[in-house]
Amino acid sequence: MGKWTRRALLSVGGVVGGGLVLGISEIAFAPNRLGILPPPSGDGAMLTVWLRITPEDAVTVLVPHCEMGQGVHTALAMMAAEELDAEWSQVHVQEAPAEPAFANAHVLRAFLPLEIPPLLGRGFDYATFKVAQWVGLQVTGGSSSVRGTGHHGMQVAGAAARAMLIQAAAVRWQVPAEQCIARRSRVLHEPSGHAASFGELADEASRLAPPVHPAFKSPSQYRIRGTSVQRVDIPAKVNGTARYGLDVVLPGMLYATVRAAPVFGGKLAAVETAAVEAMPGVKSVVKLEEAVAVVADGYWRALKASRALQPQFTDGGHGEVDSAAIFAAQAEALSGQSFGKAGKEGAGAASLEHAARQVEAEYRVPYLAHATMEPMNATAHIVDGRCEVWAGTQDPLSARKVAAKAAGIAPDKVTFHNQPLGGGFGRRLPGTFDYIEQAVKIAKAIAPTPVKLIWSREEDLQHDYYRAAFVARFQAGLDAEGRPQTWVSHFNGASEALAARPPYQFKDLELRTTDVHAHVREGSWRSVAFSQQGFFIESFMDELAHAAQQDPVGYRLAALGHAPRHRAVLEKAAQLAGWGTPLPAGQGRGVALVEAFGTIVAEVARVEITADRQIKVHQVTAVVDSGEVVNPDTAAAQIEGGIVFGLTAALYGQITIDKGRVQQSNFHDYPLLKLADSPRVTVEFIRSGAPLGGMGEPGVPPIAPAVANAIFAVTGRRLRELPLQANLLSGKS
């Protein structure tokens, strides 16, 4: 796995050494439609997807997502090289440069709640994509890789391209082109005995005009998909030979680290520098407009340097701010009269007054933050009007513009190197680019030295873009068998509306939206609105159940006479978790369903309550329907990972203000899931056929409604408000 650097970019062509590339120059891809378009001046018309194959029958894919751990480069490679019939022994994958013509426009069509017909596919897609080229958008994130990018451009890319060399191969044998077949990176007439390979009918290829609309596999036919390859990023971290931006050394570079305004909204108001100027290794101590940076020769003396500074910062008017008043505010919207709607059916919340019986319950979850391993960093160089950098973000263009406009230059002046990322769950997603602004500023003033910036990991958790804190309130009518008939949510944010609509039938539902404005910087968090709604919607239906003395999962099954997906779900994940069976004294099973970004997960969690009072999760079951599954393996993963970060945050997370300013600063308090710690887990999957869902987000929501349930099996008590141990030693509910 590589990088397809601006200079490979820049010289190649339609044809490249008698190979074909589709995507590069000549032949385009409008991003679900392909076409001739003329050769341009400059780089060339690239509209998104891209394959490259040479005489030596080497398959390139060229990827325009990151890499931060979830294995998208190995699922789109695969979803590439199966339609094109390639051996997956000859294909290499290379991370698109952060260009223009790499504009990943597909992962919009992810997000698309109906398919495009095809007679507007193609304007459709072409239009988005010149959206995507002026925004800047080479986004990973949404879990739309696999059911954007790959779904709607690189199985059509490879399903272009065989349908080329087939044809390529028919006019050269003089047969007709529907006798022939593509298998494992070869061309095959199998009445005239005729083959040749991929790279052989390359060159031939590349003269045809790519198909409009290439006839895809059917699933019966998948070799590559479906099966767990080994991911092509795994070596290289193994080894020791993966880059990331922390790993970026260049020759003459300094080091920098930052101390920025404690208290969101605050500007840097003096500091004296002479004594930590005249510190060992000290090179400069640059004043930013929210921070002072102090650059060395090593990270461990720029650091020892900034920390001796003592700067002074206005607080932006939120001094007095704490996480109790932020809470009072949003209850208080919540109390009022005034309030959007962001759905209703049937008669809404007029019709609890007719219920026999109302369940009502306020639920609280608290700021979080991202807390990757590798804090946030990058390595900027300016010089000659030129500017460069290395940093592992989640939008390599978007990033690109920010360095450009911090260095007062144009972005075509700007090479933006992406590494692999350690880490990102959102916090390296567009307008969260504050340490590119701040790398890219030190390296302007100390001009043409390069210099890497590194946050230090008190600076990386107390800046962080957070997942918002907020309240939200539950009504529910039941009728006199206990059986659900009126759902009404009022919560704090409008954006939470797709995600804060159950999956249950309710004959009359309401959903409210009060939005309440705190100082502290927000971002989207690893499954965004779904892990905040995933919590309140599951553990309410919960509450529904024991109210109408019920169980869970029947209570649940019972409202899911409309989803036959979701059902089969929950079910399985109730039968292989053992639901009903007999547990040791001291555990409790919990359940949760929820569907996000397209996919459907049920968790069933078995959970210990200590004698000291602390939770032990022994056991997840999770059972998963994403339509399809392309890669086994590392859907399990991701499905593992998203268990165990939000188990971390159910458990423990919780990001406090106090005096306008985070609290947290280290891991020391502000705690990740250990590895004694961890459960076991066990993941399954339901391939339904529906559309592609996502992966690398939908294992989060479920997990922490799934433990709350479970400790109310246990104790009786309904924890409302997470972080679940902090929250079941204090005695609240």
Second form
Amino acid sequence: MGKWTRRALLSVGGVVGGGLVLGISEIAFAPNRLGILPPPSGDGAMLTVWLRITPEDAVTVLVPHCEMGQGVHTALAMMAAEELDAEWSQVHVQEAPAEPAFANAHVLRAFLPLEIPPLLGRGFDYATFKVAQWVGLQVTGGSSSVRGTGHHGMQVAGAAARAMLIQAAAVRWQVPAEQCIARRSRVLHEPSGHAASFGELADEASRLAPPVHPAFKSPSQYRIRGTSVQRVDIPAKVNGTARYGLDVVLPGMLYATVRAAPVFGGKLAAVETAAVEAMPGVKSVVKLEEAVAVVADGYWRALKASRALQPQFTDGGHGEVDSAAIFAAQAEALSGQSFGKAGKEGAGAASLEHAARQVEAEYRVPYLAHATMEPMNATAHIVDGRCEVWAGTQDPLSARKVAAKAAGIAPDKVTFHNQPLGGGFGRRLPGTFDYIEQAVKIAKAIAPTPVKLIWSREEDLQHDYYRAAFVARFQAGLDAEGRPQTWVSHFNGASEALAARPPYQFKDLELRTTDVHAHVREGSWRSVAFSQQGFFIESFMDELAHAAQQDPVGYRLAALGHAPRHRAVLEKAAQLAGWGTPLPAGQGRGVALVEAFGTIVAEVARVEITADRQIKVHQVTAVVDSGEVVNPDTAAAQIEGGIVFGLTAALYGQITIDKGRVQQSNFHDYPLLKLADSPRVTVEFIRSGAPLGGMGEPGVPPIAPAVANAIFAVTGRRLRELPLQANLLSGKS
Amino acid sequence: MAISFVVNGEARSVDADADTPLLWVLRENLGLTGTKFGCGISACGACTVHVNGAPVRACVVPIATLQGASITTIEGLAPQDAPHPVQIAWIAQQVPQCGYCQSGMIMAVSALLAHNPNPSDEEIAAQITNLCRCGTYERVRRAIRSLAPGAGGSHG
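The form predicted in complex with the partner chain, contrasted with the form predicted alone above:
Following is the full complex, with the preceding chain placed first.
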């Protein structure tokens, strides 16, 4: 998949001649919402070209987001092509280069209100807040591509180009523009019978000023959006031609692997290298601050040599920490009198004492690794004061900055070639580019020879940026009829407090936070704090229903009087799953409802506890309201995949710490769900017409509580700690 | 050591350490990067290829054991312009997400179907143990079922 570098982008612009290139210039970031300005002519200013139409009718859409299987290249091109009225078979997608002009902030700043909504306000959009913080980044994350770049960018560019093509046709034919229509990459004037292809009109259109406020189609006019267009990235993924970071090959390239300090924060103290340097094929042993790298003529030889090393690392003073101590420190903080408040409504916790009945519970979840199937890797080449890097990342722009710093040169001397990702899930977000820094430093040590750094799976699993281990306590006050009145939660990790707000109505609510962190590296993990809070909140809500002796669905519905979309999602999920209908012995159903990234998802899990106390999830029914669904099949795939991802965490996932280091090392002790354990999944969408919600992450959070609630329905045991399988067997609750 | 074998129908000779896993010979000596590295301990199946028609996990097969063997990788499963029925079904069902595990998944499934064209759900579950972090299993099952004789889901 070729990409336009900055130089190529500008030179392509120069030689287009007969074509139309449409983008946004830096100067366009005025407060003209949903507007667009033409590229400045000839002054060399950088453009964010989003659309290009050649005289041969080829439409190219540049997408400033990475493809990691979520289908974003296809979905964003669909949004542009829809408003353009392009013939889909003539649409091509390219990933935008890693350049500041494609930074999220540039894409979005022109279109979003400048003020950031108050934290925790109802309707406040967590991911938008994150995007607003991502100035200077080119991130794919926060389930934000379609509703951010797509909604505020791609469809604007498409609509503007369509208006310009129509205007060009009207001028050519001397007819009113209002009488012309665009259809499948042609402009037609039906009264006169005139017709011309987009390519034929592109040159003339390129001399027109784009409309500041192009008109959008009404959804009833869509013929691409809302259909299950096949993903453009799939054909290369079934025949081995998709080229991931791991597959990059450069002439004369060497291979490297690393061993990093096993205790986070540790440094390389000493390593004897002579014997290893004499091993066959070994070219160099490179000492880094926190790791030692072996460079060889092949990965296997590098790996063998790295295993032969006996490096000494410091432990940063964390060499005695274990998981029990980490949980204990959090629990102690929760018991203290000092905490932050992430939200308060009504009388807050003070109203608990007036409750007819109080319910309390403590929940905890362990650290989790991302375990992308493609281990961390990067290829780097430093020569003549320039650096080139190839890797799959969720933010090539800040990866480029990391590479520049590691190489000791300016970012504009670095060309970053982002590759398709063999899984992201948050592991390849900014702040987690240690593998790129290492690759560039190794390349610098052996310059001008290019090097591909490949982490072993063991290195990958033990040097992740983990989903935070997390303890939370909940208290609720119920009235005499068992109705929820007061909700108080106290949890660790203040930064993602939005996820802690339950969707249900409470007269009094208080969210308390502490911020205790161990030395273990923490990062964003698909669905971020919604994954932990979703488990806590929806399990505790189930406890309240049980305490009130009410049906879990009915109890939730009664507390959603103010939230018709949530009610509709929950009702439909219950109906489709046959909620309340009889099941074979040993089986039960559990439900959970989570809103995340603007999308509301309810999942009902049908679970069996076998005679040997194995948890078997037979069926998951998911109902999703994301407002609109741009590509139903791709969206369903995201929910299906999110359920499997969340189920791995719910049933098996745990990273434990002993002597300051991660104990798990590969898939034998960090198992992932297999096909044999994978439930049947049905996904239904509700098209409520609400603003577009995200799709990559919202499928994850409800599955853990849905399964835990189903286990309660079968066994009467409330599992308040993940992973469920180990805790069911151990008898913990 | 020098090893001669047949890869995707072509006689090849490589010189590599005897203990080098087939995976790295394919990727680095022969440039066949469609076969992926996932775990190095035969746990994930991303490196699945066919050796003499049987699915094997190339990350743990030393090259020294393959003298004279016939190996098929994802690149050799079918000509680019005439895809294998499994590849066609994979596109029709839109199976891959990130796609990284799918070379191995497709090689495992094509080997299964070559010996058992109509596997039961239990047989599928027992035979297809490749890991997919994106969670495409439901579609993998659907695609396999579409290939059953009489299902009408394949061109093969």
